[in-house]
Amino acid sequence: MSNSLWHIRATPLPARVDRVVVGAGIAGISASIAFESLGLDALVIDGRYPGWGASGRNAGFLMRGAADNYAAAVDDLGREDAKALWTLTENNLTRLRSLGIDRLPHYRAQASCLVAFDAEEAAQLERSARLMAEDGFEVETRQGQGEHADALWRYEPPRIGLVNPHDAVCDPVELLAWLCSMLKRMPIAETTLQRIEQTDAGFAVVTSRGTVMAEQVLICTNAYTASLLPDYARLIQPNRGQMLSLDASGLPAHERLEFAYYANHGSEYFRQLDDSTVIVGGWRRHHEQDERTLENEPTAGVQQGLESFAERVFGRRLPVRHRWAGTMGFTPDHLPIAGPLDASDATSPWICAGFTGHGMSMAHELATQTALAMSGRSELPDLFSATRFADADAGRIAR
């Protein structure tokens, strides 16, 4: 789509900046805040408005952990890497709180609870609790809530719940607007990225509104990374997440959800938004092939599954108020990718993407660390490097 003369003239792009950040989601905005804290000019560009993607379409969980439980992470990553990943997510919320997130109207400190309905996952959660306590993480377990049980424990009681006591929930669009308000040096530019060209002086970032010269480029495009970096098509794949909100005004006060819940290895998630609303998401694993898409529209099959699941949880069918979807970026090992695209090239662009549905839990902290590492102020752990996939072509950028 072409741009009018008035659009271009009203907000011209700067000719040169220190950093161009591609992607105006929580990772891109957070990285830009970090760049500004170092005195650098960082221009955020995006083809849509901030939060159009998964950053503005998620369930607002600010929880500790990753795609699965701690025991599963220990088995997959090893003890030290699992501990480092959980610490990163704890630091994510700590950093947000230090900036004042607790002053946002819809922020709420609320414990999260991972629940298991089958014996295998229950055993994993029991083991997770032991391992987490040994590694210095505060954790609790629940097995029933007696006469004060909320709807889940009354109507679809799990075998066990693992509680992260210091987690929180938020309105993700409100959170992103708050982060955007911290950018003082230059406005976010809504423009279509056409290509990135490496030059002797850095990079020429060619957009539909002109070309910007930059010393360095950071790509924070998550599910949409392959459209810019075709070689990343197998490393960061789109997966749609679907949600709905339900009218819970008829739910008795004592049955309102106590925790922000994750169930079935994180495949389903639900929480009480306010006294009259609950939100429920997931059911993707029942339609895995269909949900590997960039489309942000709900589908009948997943939505019907969510309604049936919610009916079991609440012991009644609650009226649907709203349905929506958002596309996340999944990596093969469910860990994000952060670092230079080409580790052998000191002038390579960098990336911070592939959060596998847990961008709210880790993107702010990891993007901040990535920005600091790009500027020589720290180092990123190899845990997030693209070289872990042993693909010699993964670092190439289309020129």
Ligand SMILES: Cc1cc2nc3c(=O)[nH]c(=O)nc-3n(C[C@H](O)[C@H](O)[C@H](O)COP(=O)(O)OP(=O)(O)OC[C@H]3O[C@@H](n4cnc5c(N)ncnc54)[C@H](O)[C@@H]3O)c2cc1C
Given for the second form:
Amino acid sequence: MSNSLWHIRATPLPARVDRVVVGAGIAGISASIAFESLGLDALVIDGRYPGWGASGRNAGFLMRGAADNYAAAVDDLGREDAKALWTLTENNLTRLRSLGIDRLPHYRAQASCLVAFDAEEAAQLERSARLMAEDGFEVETRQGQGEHADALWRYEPPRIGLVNPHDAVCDPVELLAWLCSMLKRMPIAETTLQRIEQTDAGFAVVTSRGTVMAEQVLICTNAYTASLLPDYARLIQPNRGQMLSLDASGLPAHERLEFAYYANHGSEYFRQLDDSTVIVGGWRRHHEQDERTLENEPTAGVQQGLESFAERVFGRRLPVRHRWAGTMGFTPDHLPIAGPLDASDATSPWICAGFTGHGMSMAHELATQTALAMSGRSELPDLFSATRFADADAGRIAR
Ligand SMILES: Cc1cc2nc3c(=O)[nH]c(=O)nc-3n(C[C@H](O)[C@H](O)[C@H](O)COP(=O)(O)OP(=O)(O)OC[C@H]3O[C@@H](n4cnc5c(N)ncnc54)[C@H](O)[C@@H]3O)c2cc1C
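Having seen the form predicted alone, could you give me the form predicted in complex with the ligand?
Okay, now the whole complex, with that chain kicking things off.
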């Protein structure tokens, strides 16, 4: 993508900075805020513009937890790591609240609800609720149509719902613009990272608009990481997520969705905005091969699937207003990767990426922690180290 002279003049590249952060999504911007809080000059570069990636295309759920439910996480990760992950996502929202997210016009405190339609997932959600309560997480369950059942419980009643009472929703573009407005020391530069070279004077960050010298570099390119770091092609794979919005203005008020919903192990998700618009996403698991792509374009197969899913939830077909897609970076175990590219050398470039379907709910906190760890102010839990993928030869990557 070319840049105009005016554009380049407005955001000249500095010769030297303390940190270069590559990628102006929620991860890169959050890390840069943390660097600035330490008094460091952090230059954020993005090949497009802030929010062009998944951070500006998602559903805006700020949820506690990860892709699947707590019981599944306990089985996959063990109790302590599952607890640490859930705590990280709680801290994500707590940190955003401490910055004032609740003053954003489209931010809402809204409980989320994981729902199960089959017996197996229902049993998992029941177990999740028990384990979460034991581990000190506030949680509720819902079964059967309540007195004021919304459309879901009326037309496609789940067997059980697990409610996270303190979750929230946002307009992700609004959220990102607000975070960007906190960066005071230097403007975000629209330029593409080409390569990083290690020199005696630090890292030469070679971009499409010139070279910036930096003491340290943090890569937050999520789904796009493999084009910079080919050794990461197996560790962070692009997966398209598709969404649509529906005109639900004709829906009776008592059918308005009460929660921000996650269904089918998080594969489908839907919520209703203040203006009554409903947004629905998912259906990727029915087209897994086709969705392993960096193309941010909706496709007929997934969109039809979303429409038929929405028809079941609302008991009628609602008019489609808009369709879109974004690309997520999936890791083999669905946990993000954060730490130095060369695990044995904290002075090598760092990465914070691979948020799978949950970056809005994790990345602000994890990127902040990563920025602090890069600057020697804290340590990152091993849970997010790339070394968990035993044959990952991360050390070769940026050398
Ligand atoms: C449809 C959909 C729905 C989702 N819903 C939710 C949700 O409700 N809740 C939730 O928690 N998560 C959700 N997610 C996931 C979430 O959006 C992502 O995990 C998160 O936005 C990732 O943020 P990021 O900053 O890591 O990456 P991104 O936002 O993708 O940013 C990466 C940036 O890197 C830039 N870049 C790439 N290569 C280069 C280069 N060489 N040089 C310079 N810049 C480069 C890109 O231009 C891009 O701006 C959803 C995702 C999708 C697609």
